Amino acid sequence: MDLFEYQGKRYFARHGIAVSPGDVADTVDEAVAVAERVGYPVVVKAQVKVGGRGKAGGVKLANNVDEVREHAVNILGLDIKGHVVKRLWVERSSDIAKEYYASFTLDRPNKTHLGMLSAQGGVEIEVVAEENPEAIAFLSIDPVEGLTLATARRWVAEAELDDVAREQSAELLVKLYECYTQGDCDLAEINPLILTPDNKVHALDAKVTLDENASYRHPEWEEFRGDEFEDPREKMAKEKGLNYIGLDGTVGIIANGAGLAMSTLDVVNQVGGTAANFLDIGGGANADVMAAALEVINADPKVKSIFVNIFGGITRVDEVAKGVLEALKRVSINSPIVLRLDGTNALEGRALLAPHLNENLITEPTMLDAARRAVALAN
């Protein structure tokens, strides 16, 4: 579970680590309200769970109370990469000597925790792994013994953070480490660590993604659920036991298998399209789940042709030709589909749907043809 901004910092500083003082705001008027609370200068910011918000306009920095109101009007509905602005966090602004990035996440291969630490904050951790790697400094941590402060020191040092930066910034990876590993977390990230004019180092910003499978331990994670402005695809989607994940463009797509699903959102892209969600059926195929996953997709006034793409391996094809007509007379559809169906009994499930196939119901031999045929017809 992906938490915003703001609940990230809330989380942070269940475990002592310093964040700007700020608040949550609904409406412009609640903006206004925190703002004259924590004091200006305050920064306006959007609460979407994506990237980018300063470059879309969601970031703003604000003097007075007219430019609270202004900056609020502005963000809120605002839409950035899909995601439209329903809530804001306005805090105390922070002057800036120094930014720096650091993370907590899991190595899966080695079987160990992965911290990351750079001098070079307040840009993409991709982007510097790119154009300057070795200004990144790894540790991997055992999850046995744990993050000391010792290790955090001589860490801190390797990163050539500031030297009055430093005993502190050790002092807060150790609290961020045990808010990593004590909150159940699959990501802890503050990008940009900052270090103030005043020589004090505080999270500016705050990436949480909490790991699902510990939620039983946590039931005060329910908040943040209540939180969330969940995208009426993605509940409908859950409440149906679906594996899925709206995006923002015109091709539905229905595949069996995750790797599968990336392919094909990789191929719709590559012909041209773009891709309305990520949607995976595993290998339970049969005419309830694909009803689930038509009637879900078939919800989404962008779908505008939907791409069932199905390679049977141990999911017979058959099977799933006998699903798709079954789901067809439960959901009535909005959107032409196309099938590229192969794998175990392809020609037997072809010859179970050739009868029935029309303008609105389409195969194709091949995943490229399909991609291209369902791409023309949502164009």
Ligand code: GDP
Second form
Amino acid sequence: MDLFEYQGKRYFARHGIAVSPGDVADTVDEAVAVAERVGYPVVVKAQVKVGGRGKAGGVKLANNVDEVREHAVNILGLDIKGHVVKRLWVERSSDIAKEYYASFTLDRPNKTHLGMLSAQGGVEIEVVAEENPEAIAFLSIDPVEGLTLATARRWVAEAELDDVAREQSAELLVKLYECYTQGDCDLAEINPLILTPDNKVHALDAKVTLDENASYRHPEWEEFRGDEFEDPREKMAKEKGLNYIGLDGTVGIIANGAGLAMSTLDVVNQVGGTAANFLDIGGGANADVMAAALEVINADPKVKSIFVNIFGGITRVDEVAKGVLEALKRVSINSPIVLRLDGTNALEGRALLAPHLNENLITEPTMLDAARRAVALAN
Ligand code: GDP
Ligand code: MN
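Right, the form predicted alone is done, so what does the form predicted in complex with guanosine-5'-diphosphate look like?
Zooming out: every chain and molecule, the one shown earlier first.
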């Protein structure tokens, strides 16, 4: 999950990283109110999850109330690389002596963290990497050892940050590393990290990507989830603990195992249909999971038929069949269900279903047959 700059700055601030005082604003009047509160001059900044806002006219300096109004009017609604600005961040403007770059990210092939630090910040790091690669000091960090202040001190010297900035930067980098690791980020980037004329170092921008696999231990991340942008089906699925991705077709899909779920999408496409979703119910295809899965798919108004594709391995098909029957008692389903049940105890499973079959509960012997039937019902 990518954070907006204002969210990233709040995340940084919680870990003791210095940021400018500021607040969000969704209207011109709110922008003025924030500016009055933090004091002029201020910077009015577009909150979109894309870089290069400055160049696109999404970051503007304002010296007084009229300028705040003017910039807020212009930036709200601005389209930056396909992202329409709905929210602003207004912060006290900083005087800049130097712009640096700092980030931590994963180095997957080497199984370490990668720190990047440069005295040439403010521009895109890709450009620096291309034109002036020796200006970036790379640091490989063993996740067990972490980043010590001593290492950070050597690193800021190697990156040739200005002498007056080094100690503050080293301390800030240790905090940024803690934010990145303890905060379960995939990326924590500050560009620019600035040195002010009165020799203070602080973060002027924040780019943070959170590792969603860790969301179970971060209930506080809920505040970062903008309901307005989330697919309501995915939200419902997440609440029910399902592994669901919303698509825009008409055949609802339930399969066990991610591989089988993907093959199911392929086969539905192959026979001329479109999948409404990806949904892997995993190994535990019991009544609770099946009922939850059917409920989520049933709530999607585009769904015209439901294809349940189960290959019993460790999961026994008779258990799945019981789960389906039990789930159907609890949820009333608007679309016909086509089942393909194969693998361990398939015969027992089909026998259990046999007395309940009708035009809304259908079994087919193979995956391809079932796909054809589900697609025919949907089209
Ligand atoms: P980005 O273009 O999306 O990366 O947005 P940034 O937050 O990095 O802002 C872009 C540029 O605007 C920075 O590199 C700075 O040069 C400038 N900028 C941002 N905030 C301030 C500020 O408080 N004072 C001054 N003087 N310039 C700023
Ligand atoms: Mn930036």
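C-alpha atoms forming the largest set that superposes within 1.5 Å between two forms make up the rigid core. Positions refer to the first chain, counted from 1. Being a predicted model, the structure only gives us computed values, none of them experimental.
A.B. asks: Just checking, between the two forms and with the core aligned, does Ala157 shift 2 Å or more at the CA?
C.D. replies: No: Ala157 shifts by under 2 Å between the two forms.
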